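First, one chain by itself in structure tokens, the form predicted on its own.
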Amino acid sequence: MLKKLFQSLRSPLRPPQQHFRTTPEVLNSSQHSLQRGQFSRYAVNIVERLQTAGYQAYLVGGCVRDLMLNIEPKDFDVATSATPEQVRAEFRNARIIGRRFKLVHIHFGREIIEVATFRANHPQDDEEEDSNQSSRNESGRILRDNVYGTLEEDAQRRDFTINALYYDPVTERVLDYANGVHDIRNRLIRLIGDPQQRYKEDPVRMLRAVRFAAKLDFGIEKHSTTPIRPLAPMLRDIPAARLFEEVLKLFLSGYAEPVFEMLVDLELFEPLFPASSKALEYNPTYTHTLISQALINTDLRIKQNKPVTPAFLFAALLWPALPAKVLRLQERGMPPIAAMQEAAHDLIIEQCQRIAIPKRFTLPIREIWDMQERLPRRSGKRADLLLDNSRFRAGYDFLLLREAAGEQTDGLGDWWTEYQDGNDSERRNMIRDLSNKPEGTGPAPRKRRRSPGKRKGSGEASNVAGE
């Protein structure tokens, strides 16, 4: 993935504005592979009804792009000249949503088709700006985006060339204003317009560039890459709730591991996970290995259509930052479990300032971490009580993940693997054998193997708290 990215940086360049046309290239049905039957019949019906009512309407964006790449789209979006109110008047099952960016959702059972009115570019600094329709902050970030415009203006204000393709299922033509078909064929992510300005308008576009590059296995064109590192700190100004949704898209779509590599390389990881970024700087081998292995496991589960949870994901992303906090508290005389609990609380509070992780996930995160302190304590009835704990499986999988990253736990993972598989008599013997061995304490990694060996189960962590 990174090799493809770096290759794209050496690709032939053209100035940012030269790839946008005021008159689109029109591809008829013999010049592209799309067929109307590939699209949602509900989305096609919406386009037809809006056109019959006298409005312009097209299927647009990701569904057109993905079908050109023989990828099944996750959703189908429509762009139209009709205002949200006019769309709602045409469809009884329509609902207007959003304030920053007003849209219409049209419901067909469980399927929702999103309909957006053509947008125009925002007024320049010296032009009068209606705060009810359009507003920016002092850095240029768009706070409200309800300036309606023409089809050409809508194409120009879209983020990437590959997302500015419009398909008309009635005539079966594709309208290409930004050489998007060319960039799809050359597997390039390219911003429309001046990249620095476009990133300042919405810094989340930097994350979207990474997400599309990872998902599609595309490179990022040089003009679109160059401003990212200097502008990466602007992500700190994005609302934490919005970043939570963006991070889920980044890491829970089946290509989390290459996303992580690109975020680190483009210096976008630090604004999202500042404490983990610091751990990556001070303990790079262990931190990188643990996070990468967790993401590889996550990608594998998604490919196998197995459930995943953000709780396990965030537990892994944040864990490398936890031991140092625990150690500082223990040096003050705090017992291990109490130190773990307080350090976990503080770390999650800090992280939620950047990414608003909901409580329904922060509680399982803390339970997974707490289990790491309890798993070494197996004497008496403790082992059976832990085995019956609803978080045991997630805690056990997390222990295997730590060991796969190189932590030395004195064979703790193998012990628990054997204990789960043993009968009652074998389990009692294993507990008796512990009386001659001191129990391990503390979550901090001790000695690390230079090249962690593959262990049974280490690549198959459930990634589901309580599974």
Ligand code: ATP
The other form holds:
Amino acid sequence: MLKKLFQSLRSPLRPPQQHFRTTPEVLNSSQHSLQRGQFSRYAVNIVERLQTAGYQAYLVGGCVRDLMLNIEPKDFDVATSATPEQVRAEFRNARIIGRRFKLVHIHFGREIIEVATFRANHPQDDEEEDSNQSSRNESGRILRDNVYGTLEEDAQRRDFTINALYYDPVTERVLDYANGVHDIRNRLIRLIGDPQQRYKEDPVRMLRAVRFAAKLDFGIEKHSTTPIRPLAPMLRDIPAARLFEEVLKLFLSGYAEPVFEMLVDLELFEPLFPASSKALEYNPTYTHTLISQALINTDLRIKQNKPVTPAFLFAALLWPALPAKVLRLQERGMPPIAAMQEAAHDLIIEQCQRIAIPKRFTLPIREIWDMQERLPRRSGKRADLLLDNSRFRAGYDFLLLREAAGEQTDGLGDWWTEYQDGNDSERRNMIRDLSNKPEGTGPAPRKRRRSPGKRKGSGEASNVAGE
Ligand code: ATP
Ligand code: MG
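Moving from the form predicted on its own, what structure would you give for the form predicted in complex with the named molecule?
Below is the whole assembly, all chains and molecules, this chain first.
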């Protein structure tokens, strides 16, 4: 299928090291595989209307790239010479939105088409000093992003060659400024321009390279790979809120497992998840298995259109970093349960400095972890109370994940599986049987604390906060 597609594309256009041309290579409808009908009709209508009003307008970015690869696009982006105000004047259902830069959203029922005005790179950015990456860098980016430009400049400021293809649905022509068609054919992610400079301008492009490589099953071209490891620490200066969004895209796009492998290989995992990265060093097999198994499950759920919660994902990504912190606190004399609570708290605070995980997720992360402390304690009415807990399912799934990664829990996962399947009398028997054997332990290194009046080994001594 792809072979046929590529045969319909033109043969190599220019040597691959020539990344940008000032006049685009133009492919007419017989030279590419795209068809107008494959694009959102709303997006096509917008382009037609803008052109009729005298502006330049194209479909651009991910939709052109994905359709060339026979992948269904996530959304349809339009680029135009009209300013946001001019676009809004043309459409009743248009709204200007602006976060890092002004864009127009045109609404058609549930579908939203994003229309962006051609932009240029801010020339001063090229002179930025390495040593001045932080806030000045960031404000520099905002400035630059608001500078409108020509079509050619718009193509040049885009990240990868495969993302700088413009499709005109009226003439059915593709404009290729950066040999993007060549790179699609060769399945390569390649930055436009000098890779090191483009990564320095916006280090998030390193994460985008990984995301597209995983999603499209492309390689990252050699010169675009080489600067990544040395520049990876620059991610530490990216605002944590932006990184949260990028990390969600990385891990919720259905290709989280290959993304993880690539992040580790390219040393991008450390600046995102410093504590987990340490765990990967001192406990590699367990940490790697737990995280990759969680991501494999996530990818599968996405393919099956099942819901996935970022809380579960972060709970798994951070879990292997907990024991070391618990141990450190215990060594300072803190009791085990308190140490576990404090370690969880500290770890989340520390992590949020890199990736701003919102409260609506940090709370459930803590609950999933707390549940790991509670699941071994099943005697009396506790098991039934746990079953009724809204976090039970996530906690139970997490327990199975830990077991799959090789954690010893004394068959706790199986016990809970059986308990959920059991009828009333079977459940009562299971609880009765428990008093004959000591209960399983939680994940963190811990010594059981005996408190007065509690039976030895029952696990009842754990008055976990919130219980
Ligand atoms: P998808 O939507 O499938 O994830 P996409 O390529 O459409 O992929 P978006 O994040 O929607 O990605 O961005 C749209 C386009 O904007 C990209 O194709 C690229 O041309 C440009 N772009 C986005 N982020 C950057 C960036 N950090 N630097 C340069 N160009 C970018
Ligand atoms: Mg897109």
